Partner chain sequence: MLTVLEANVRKVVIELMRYLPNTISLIATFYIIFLAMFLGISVIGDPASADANLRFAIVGNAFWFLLLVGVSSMGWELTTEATRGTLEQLAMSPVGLRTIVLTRMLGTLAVHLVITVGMLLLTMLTAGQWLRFDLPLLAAVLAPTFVAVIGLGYMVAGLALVFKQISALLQILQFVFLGFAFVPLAMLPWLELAPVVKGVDMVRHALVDGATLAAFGPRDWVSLLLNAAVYLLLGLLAFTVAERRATARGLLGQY
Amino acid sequence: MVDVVGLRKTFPARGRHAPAVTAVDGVGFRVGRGELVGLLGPNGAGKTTTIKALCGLVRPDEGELHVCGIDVRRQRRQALRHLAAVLEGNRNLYWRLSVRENMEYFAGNRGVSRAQARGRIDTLLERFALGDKRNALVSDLSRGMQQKLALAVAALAQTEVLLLDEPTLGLDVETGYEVRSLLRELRDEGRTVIVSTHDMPVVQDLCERTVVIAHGRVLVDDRVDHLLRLFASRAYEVQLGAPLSPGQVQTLRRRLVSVTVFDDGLRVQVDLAQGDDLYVLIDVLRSGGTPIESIDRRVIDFETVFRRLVRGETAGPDGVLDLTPDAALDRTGHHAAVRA
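Could you show the structure of this chain alone, in the form predicted on its own?
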């Protein structure tokens, strides 16, 4: 449904001494029918540029973009018939129109008359809990209601593909849960959904797969459940019978990915780059005669996974992300781990 190959975009310098900015540098991924995929990365990674390129709002320097098999660069209008988007911020709606007027206006943009859209609009307003606000101006709505209306407008288009840029940004906890529930419904309808977000619970709760971008390049393209299992298998908590010596702590921090020693010195959390590093931990404890009370695997959430991926803590000596063999191939048969 969505195919991005070798996407590159450099923005010119803003000012005499400012350098040009390469927003995306060879990004590529594929999304199949009915998938809900997270597009993740730190600020400036290139996520929004990628989404805007798919919408035809940014013209890339290189690369291929296809939506439902249609070339976005050559047949933009035809491609956009199959795609709807909600961009980050409050730029998706007309603030001086009411909720219903926005729905009618955007339906008209898709070539649907007011009479034809009436029933569908009423259904969506109730589904998105906006029925009692149908005649309110968008400017008078809360941020959460504005975001739900933007999603309702995107759903109104009934396109096969939805692109959502930070759909839960700035929402309170309750509204965030409502939006996540709505995204789940859109996924269950069989829509193909790409979500660009910093909201890791959204990714962990909803997304089957994630594409992580940093510095304009894809770091990893893999299933969320696989990444959680991978990192959970390398995170341990150790309860000791005596505190570690300063020398032991220094050695562990030099040889392991992450070491956290708690105030009492009897509880230590470690993250391992690879499974064999557990022997490093055991050897350091044995050398100091430190008794071990227990060793348990820690529960890992996707925020921890994301931070470790972006920091490159799984990178091998050649700079390639060192994932397990099962993760080395994505659904297209290409290597999912690429050079950072």
Given for the second form:
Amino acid sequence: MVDVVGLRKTFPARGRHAPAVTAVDGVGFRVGRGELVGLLGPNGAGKTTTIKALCGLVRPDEGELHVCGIDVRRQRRQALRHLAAVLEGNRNLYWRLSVRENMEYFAGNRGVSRAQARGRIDTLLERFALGDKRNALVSDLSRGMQQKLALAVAALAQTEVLLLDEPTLGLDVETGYEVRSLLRELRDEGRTVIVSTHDMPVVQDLCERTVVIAHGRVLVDDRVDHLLRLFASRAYEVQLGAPLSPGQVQTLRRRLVSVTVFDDGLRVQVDLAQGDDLYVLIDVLRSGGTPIESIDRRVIDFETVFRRLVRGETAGPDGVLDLTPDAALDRTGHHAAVRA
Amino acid sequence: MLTVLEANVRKVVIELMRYLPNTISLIATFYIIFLAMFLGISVIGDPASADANLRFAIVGNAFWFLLLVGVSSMGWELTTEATRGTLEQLAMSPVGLRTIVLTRMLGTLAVHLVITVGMLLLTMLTAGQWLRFDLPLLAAVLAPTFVAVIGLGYMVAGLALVFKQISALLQILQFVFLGFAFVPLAMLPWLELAPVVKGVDMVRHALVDGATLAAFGPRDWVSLLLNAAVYLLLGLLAFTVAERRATARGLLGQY
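Please could you give me the other form, the form predicted in complex with the partner chain, since above is the form predicted on its own?
Below, the chain from earlier opens the complete complex, with every other chain and molecule after it.
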């Protein structure tokens, strides 16, 4: 449905002393029909450039971009018939037009008359809980409502592919949940959705897969649940009956990948990265006669996984998490198709 | 295309209503300018040629204003859209940015034409003085002239896409167009190569000298049509190049 292969883009220098900026350097991924994929990365990683290249708003230096089999670079307008995007959230709207007028205007710009769009607009306004605001000016809406309207405008286009840049940015918790629920509905309709976001609960809650970009390259392309399992399975929290001695702490820090000591030595968080790390832990505790009250596997959230990925942590309990694109082939089955 | 045109004309009209104080001041300005022309030329000018002078002054002024609106509206709209954050949405339309800015310009021109004609009628009613215009001739000359205006509009819009801040250029263009609208071609024949000047000159002949459609020969019409076609093509070319440059440099949507 969406194929990105070897995408490269360097923006020329602006001004005499400013250097050229390589935004993406060989980004590649594939998103299948009905998938909801999270595009993640730190600021300046190349997410927005990737999305804008897919929308035809940025012309890449190299690489191939296909939407529904259509080459975005060569047949931009045809490709745009199959995708809609929300790039700047509530700024994508006309604030002096009403909710309904905005939807009618954007439908008109895609060649859909007001009469043709009327029924669909009514349905979407109800579904996005904007029915009673249909005649309100956008400037009078809350930010959450504006964001929902921007999504509704994108949904109105009835395209197979939706690209959303930061759809939950700046929303309160309740509206964030609402938007997530709407995104889930869009996915359930069979649409292909790519969400670029910093909102990790959105990724953990909604996305089957995530593509993490850093420094213009794909760092990891894997299933979210797999990444969570991979990182969660090695993180443990140990509650102790007596505090650790400074010598024990020193030994643990020397022999294990990551050790954090809390509550004056009564609680220890460890990453048991290697197979025999558990024995190391037990040995150190036994050597000091430290009683163990409980050992719990730590519940890990996707934010932690993301931070570790971006920091370049690759060691997993079942060996080594190879973050090269080839390594993700077996898990996702997507890179193989891209490379082929 | 018609649906896109309808959507954009409707948007222009809705925004005129939403920015009502601005619209009212625009209408009032037209009324005052036309009234001042009627009264000024009637009182000060030669009574024998007052009617012709008044017609030319009014048509010249209206034409200058519509020329300005036509040329600057595309660029102005794009700059405003980029500031608002809606330019990217327009650029993602499958009909293409070129079509959308054209329909927006036609909508803006149509609305301003209606206001101009309406205020002219109101002024004539107020002054109790009715002017007669050869409307078929005006339409035949002004239609191709405005095709050239579309070309100029595309050039300005292209500059707006790449450079965004074009208000200084638009201010300078006001004076250039003032020259185009009021300097007779007989004084500077080479100005025939400039956009719209031939059209304005033909209108001047019609209104001041009483020339009819038959008075203009094939050379006049060919010059007028060729001028329109060349500037339209140049405009489209400039806009296409600017759009490519904007996408290459990632400038679409940035202000």
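Because the structure is a prediction, the values reported are computed rather than measured. Between two forms, the rigid core is the largest collection of C-alphas that superpose within 1.5 Å. Positions refer to the first chain, counted from 1.
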| task | Align on the rigid core first; then say whether the Cα of A242 has moved by at least 2 Å between the two forms. | result | yes
| query | Do you see a C-alpha shift of 2 Å or more at Q75 between the two forms, with the core held fixed? | reply | no
| Core-aligned, does R253 move its Cα 2 Å or more between the two forms? | yes
| note | Core-superposed CA shift of T290 between the two forms, in Å, is 4.8
